[in-house]
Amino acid sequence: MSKATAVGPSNIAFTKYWGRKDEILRLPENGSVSMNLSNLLTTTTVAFSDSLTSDEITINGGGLEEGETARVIKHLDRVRKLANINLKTRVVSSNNFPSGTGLSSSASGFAALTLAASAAAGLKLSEKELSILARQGSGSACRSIPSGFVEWLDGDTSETSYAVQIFPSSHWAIADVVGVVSEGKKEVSTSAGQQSAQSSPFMPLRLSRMKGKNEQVKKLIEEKNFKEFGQLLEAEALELHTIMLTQIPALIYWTPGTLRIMKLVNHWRAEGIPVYFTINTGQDIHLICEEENIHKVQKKLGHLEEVRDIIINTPGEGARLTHQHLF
């Protein structure tokens, strides 16, 4: 038995990832930057086996549902096209965050299988090798796979589409406290309502202003010019959901606490702490600050009735190998 353990982070993308050119690829329609975290992990611990007949995957103590778990045998499949073997594998997988709320699990547990399953089967891939083959599984998990602050290449093949480290981790003393409003998984995942984004009318003038605003996002970060970032991370994340809200059908992620949390960040910021909002495909949202003010965010956040838990993230490093496995 070859036994390898994994930990992947989760990202929070500045500029998002909305809509595919290639489906069975998963090539996105535009590049987009994100920043890996240091506070939502999946552990993933992989063992090929010659006396296992079938996969056996646990994550969070359970099983999958039926789609999901074809999703992750799908995967493994690959890394033993790779690596020219046929055993079948034990796969133990937990996250310290919730599932499913739009905090990009499948990001961080797709790059912690894609490590694990790699390292367990013995191959040795680059940075990039492993950042094409995590966006296999999921497109965002490519990010998960460099350190620190990522960027994610708009490529039309799958050579030319993973994910590079522009800045590390520690190149900008910022946070991400995140507000969990609700722990129940969203009823559309990412993926189905991908498949739908083109039927929005604005998703041609949004592809068009893309690149720019790439460029502008790295400036920004290189600079450290924190408010014009934060003004431009809440644009982008009100202009993704336009995108969700005017296809069709619709997808309405946001619930009554996301809403509210978004209208106060501009009343806590005419209080003079700068913080600003994004928020990814759900419902949970990530408020972006300096950290010398994280205390000062945390200390409003905890005051609301709608916030379940508080996640404070600083910079994180991306997948990496540990001796601390599963089983």
The other form holds:
Protein chains: 2
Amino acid sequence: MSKATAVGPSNIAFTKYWGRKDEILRLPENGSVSMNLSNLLTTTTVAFSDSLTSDEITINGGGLEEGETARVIKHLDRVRKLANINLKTRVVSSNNFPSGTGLSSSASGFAALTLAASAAAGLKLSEKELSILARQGSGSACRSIPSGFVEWLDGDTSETSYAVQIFPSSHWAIADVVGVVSEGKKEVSTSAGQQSAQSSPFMPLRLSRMKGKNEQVKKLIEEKNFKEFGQLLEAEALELHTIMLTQIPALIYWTPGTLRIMKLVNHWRAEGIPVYFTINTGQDIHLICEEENIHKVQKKLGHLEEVRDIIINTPGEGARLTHQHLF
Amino acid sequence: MSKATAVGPSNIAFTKYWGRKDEILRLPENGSVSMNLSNLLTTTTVAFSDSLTSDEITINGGGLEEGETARVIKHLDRVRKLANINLKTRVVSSNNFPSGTGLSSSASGFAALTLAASAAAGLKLSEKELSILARQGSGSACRSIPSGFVEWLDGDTSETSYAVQIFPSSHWAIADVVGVVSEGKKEVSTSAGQQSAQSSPFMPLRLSRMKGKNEQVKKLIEEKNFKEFGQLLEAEALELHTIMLTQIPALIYWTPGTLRIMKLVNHWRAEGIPVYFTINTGQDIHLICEEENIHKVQKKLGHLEEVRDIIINTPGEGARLTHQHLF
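Switching forms now, from the form predicted on its own to the form predicted in complex with another copy of the chain, please provide the structure.
Below: every chain and molecule of the assembly, starting with the one above.
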């Protein structure tokens, strides 16, 4: 038996991944820029053993739905193929946060799974190879491989579509204060919604502007221009949701609680707190602020009945191996 | 002294008016199609008198904010100019519904004001002339002049930008069941938001599609194809709001209650009730259904704590004179 444990972070995208030019390879329509999160983590142990007759997968102490299990096994098959082995696995994975509400548990989960499975299989993959592999499990997982501030390059092939570090986590002391709005699972999975991205009449125009937007956000991160950075990421989040709201059928990921906080953020800024929101394909809200304002933002969120949990993140490291045991 | 009283209906737009190609003349960027509402009404009395030294305006028993008063006086000046008179007026107006929450009180208000003031001034205006005049007070008010189902023609000049009946109110037994979500006034007035419509990157594409959309909605009304009509108007409402969400600054007119009902409507359809929503620039939600389903929709809305009031409308008549007294 060989065994490895890895920790993978979730990441928050400042420019979003929505729509794919290749469904199978999970090649996105556009590049994106994100930050790994220090405190939204999946820990995954993968053990290959010749005593197993099928893959056994436990997530957060329980099983998975059929489609989700198939997706994990498919990913393990990719690793088995690369390592040229045929053994079944036991996978035990747990998140330190609720899954399926827009906190990108599939990013942290597939990043941790990719690293743990490839290490347990004895593969020695480069960061680039890990990122390419993770991407095939869940697109945004490729951004959870490198550390700190990350860009998912806009490649047209599997070999050129991976994430690289643009700045280390120490570059800029900003934070993502997450308001967990509800623990209910969203009604439409991100994967399903992605497939109809092109049904929005606004998608082509969005795509034509993404390259410039990514250049702009990288420049603002480099310059640590928080105000313009915040304006850009908030407008980008609204634009992502605009695309989803105009898809056929329309996707509404926000809940009443999400919307209430979106509107409050505007008031908090008027009160002098520099804070901007971004939202993934789910109801939870990510409040981006500079480190010195974490406490103020946390306090504002803490007063709201819609917020079940607050998770404070600073720029985090990428996926890392914590245990490895090879025979 | 000469005096007249008119009743003006609010109207619900199936395709929306957003963005103006002429701010002063209130010429919209695109034509739109609407239905007058039987039960959202403004009643306005205008009296011209040589004993008055200034215009006295009372709305819903009280005064108006400065900007609103100036807008009404400017409209009275248009009437005075047309009638070639110089007398001051007493205007008393009241709505049978809350104003400033997206129920288009400016449409019903300026339609009633236009008709009452022009009648009191002794003018004999055609429906077209009244519609052109009403438009200059508040764009969508021009749609509240003719009866029933109405199209605001896409004209490039003041003389060609007015509303006409496309079908009488008896054409199709549909209803607009309005859920009044909150009586709080919206944070950004429609007029202010209109002026930055062009700051949405998606506005040009929207405009390029409006002509076809208007043709389509008229065809569906003609055919009484409720399902496709409902899908079109709901998608159109979402599109209007995505334009506003991507304006700079972003306009968020929905409240948590609005969003909750939007999501519920989808569930109600899944349960077998053919109902679709549309939303103006405000938080109230308009549920469009066929007449036989009014009771079901009303019952659903009645269970929601966010709904303060329910107003049931069928296709209504346009602005009409109820009293006239000329000396």
